[in-house]
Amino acid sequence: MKILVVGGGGREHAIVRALACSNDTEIFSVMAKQNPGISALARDTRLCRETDISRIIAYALESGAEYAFIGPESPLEAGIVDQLEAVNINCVGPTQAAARIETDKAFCRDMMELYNIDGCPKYRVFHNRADAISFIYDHGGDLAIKPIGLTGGKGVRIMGEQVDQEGAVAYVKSLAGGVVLEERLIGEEFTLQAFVDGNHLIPMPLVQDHKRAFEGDTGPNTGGMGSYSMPDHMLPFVSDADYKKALAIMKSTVAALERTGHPYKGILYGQFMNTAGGPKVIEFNARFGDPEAMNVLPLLSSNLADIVIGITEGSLSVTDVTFEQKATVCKYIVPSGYPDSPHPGDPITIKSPEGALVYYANVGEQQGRLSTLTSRTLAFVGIGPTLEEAERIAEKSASAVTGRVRYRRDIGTRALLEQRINHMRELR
């Protein structure tokens, strides 16, 4: 089986590592910058922009790839799946139209409203900047301000928390396109990811990501500073009823996309806010989360290559997907100044991970020496029978990295988890 993986970040390294567990799988890779972890596992790599569809297709045909696994969102928005499937290469990833569940926030909300999908917050879509600004002045309360298009997980501003009313207006004025204004959701976030073959949806363990740059959930939003999952694949502040509701929302979303004439195949990522009234949808992503992929894929005890076939053939079964009953903690190392003014080119040294998995993300390598670039550098994932053991493993490896880098030491700690539990208890 020859499979092409598009993308060169930590998420794609996790995908490649999981695929490499299958002895009869040959992996080819396309990425914008060399990823040392992917290069070590792939039979061959090609460097090019991940939205340069014509070059990617030419390489896929040249390598004889039968399947493609699309990691990031930007090539999905550019229609890479449509064009790969036109040359008979089956894809794990939705078509351009189905990917609008992520790439067009207005489409997502309008679809949820049209098909009466649960968990949709109150919202308004504005394509006229002046109308959006008038609404902000008239509303007077807390709002989530979301650019309609892709923002790399960093585009949302919360009025009443991150910016005041004038700051919200200034942000809307700075946007090139339309904006969705939503009610601000209060609660605890969690992520539910699933394999989808167009009809069947198979869930993965729940994960909680940490977007804020600094410890104590302070500072600006980032692409994700780290994440954790529990041995029972649940989260202690998510009840069985909450989970069932979130899963039903995911299934309803897949059914709605099928009804629009755009069946969804690939990875569906649901980011939820668990509120006093149950889960509400913050957003959907049309691919694995980064870092959440690094929590779930190392636990996968099934063959990912077989799951790829099931997704593309529409024959995925719950018996095809099993996960180990263990906890995971992921801690991302980031360059000095990240996210606002990351400093590239600083040398870093990694000591032996001592039980942790290391995933390379945005990292430079010359003659075996690693250096920072301008985004998240690399991640350490600890796996253990308990959260405490998984956190200990991740922390030991992360703390041993030397260089002008930092990470959040509090991710995966029992103290931070207790804060989440107590917050949810207070809300309810």
The other form holds:
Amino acid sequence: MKILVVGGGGREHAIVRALACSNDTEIFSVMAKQNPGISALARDTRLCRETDISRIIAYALESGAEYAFIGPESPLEAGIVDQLEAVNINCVGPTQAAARIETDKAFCRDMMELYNIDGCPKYRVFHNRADAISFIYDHGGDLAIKPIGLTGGKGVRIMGEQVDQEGAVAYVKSLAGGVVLEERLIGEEFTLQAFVDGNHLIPMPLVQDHKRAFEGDTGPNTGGMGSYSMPDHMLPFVSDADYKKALAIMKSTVAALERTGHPYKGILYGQFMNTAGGPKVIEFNARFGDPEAMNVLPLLSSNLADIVIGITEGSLSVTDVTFEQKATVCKYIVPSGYPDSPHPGDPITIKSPEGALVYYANVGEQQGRLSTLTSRTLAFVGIGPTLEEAERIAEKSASAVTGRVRYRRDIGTRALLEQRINHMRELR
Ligand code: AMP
Ligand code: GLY
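Structure of the form predicted together with adenosine monophosphate, please, following the form predicted on its own?
Full assembly next; the chain just shown is listed first.
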């Protein structure tokens, strides 16, 4: 199989590594800047903006790719799948219309409401700032304030947590486009990702991401500082009933998109808040999570290339998809000052990862020397029979990195897990 992978972060390194496990894949890569991990595995790479669709199509044709795997959301929003399919390249990723599940938060909520999909918080869509501001003043409780369009995971403000009422109003005033205001959900977050072929859905192990920059879940939101998953593919604060409900929500969403005439093909990412009343949808993404891809893909014991065929041909119901029963812990190394004022150009060295997998993300490399750029640098993933073992492996490698970088030591620790479990117990 000749396959083009679009994107150059840790997530795409995980996709490329999983594809490279089968001998008969030939991987081509387009990315905005060189990712040394991807370049080492790909047959050829092209540096190009991930939204420069015409150049990507030209490269896909030139390389003879029969398939494409789209990592990030911005090319999906730009309609890359529609254009690749027009030249007969089969894509793992939704069309522009189906990707609105992520790229247009108003569309997502309105669709959930129209099709009576469970787990939709109370929400209102505002295209006019003055109306949104009056609503904030008139409404009694806390709210989540969400720009309608893509914000790189950093656009949401939670009133009652990050901002007060005046802060919420000031934030709405600062936004250019429309906004969704929704009920603030209280609980524990979890991620459910699935392979989807337009109609059939196959879930992957549950993962918990850590959005906040600092230990103890403090500081500003980031793209995600790290994540973990458990050997039974569940999370200890998610009951069987919660899991079944979350999965049913994902299936209803796929069915609803099919009914709108825009069937969903690719990776569907459900971000859930497990509340006292069960799981509610925080958002859907139209792609793998970053870091969550790095937890699930290394556990895949079946062949990702076969799954690509299953997704694109609509035959997932007869495709073998199995994951090893192991725990994973992923820790991202980030530049000092990340996310508010990241410091680029600092040299870093990594020691032999001692059993941890290393995934490159936003890292400079010259003559084998690594340095920071302005986003998450690289990630270590530990895999083991227990969470403790997986955490020990990831921690050992992360702590051995030298340079002006940092990471969250608490990710994947038993202490943090106990806090989550206790939080859920208090709520129920
Ligand atoms: P998003 O960009 O939609 O993933 O949101 C970023 C973060 O904001 C989420 O991971 C949650 O922690 C938080 N968030 C989003 N929506 C809500 C909500 N309705 N209630 C509480 N927290 C939320
Ligand atoms: N880890 C969150 C995201 O990929 O959106």
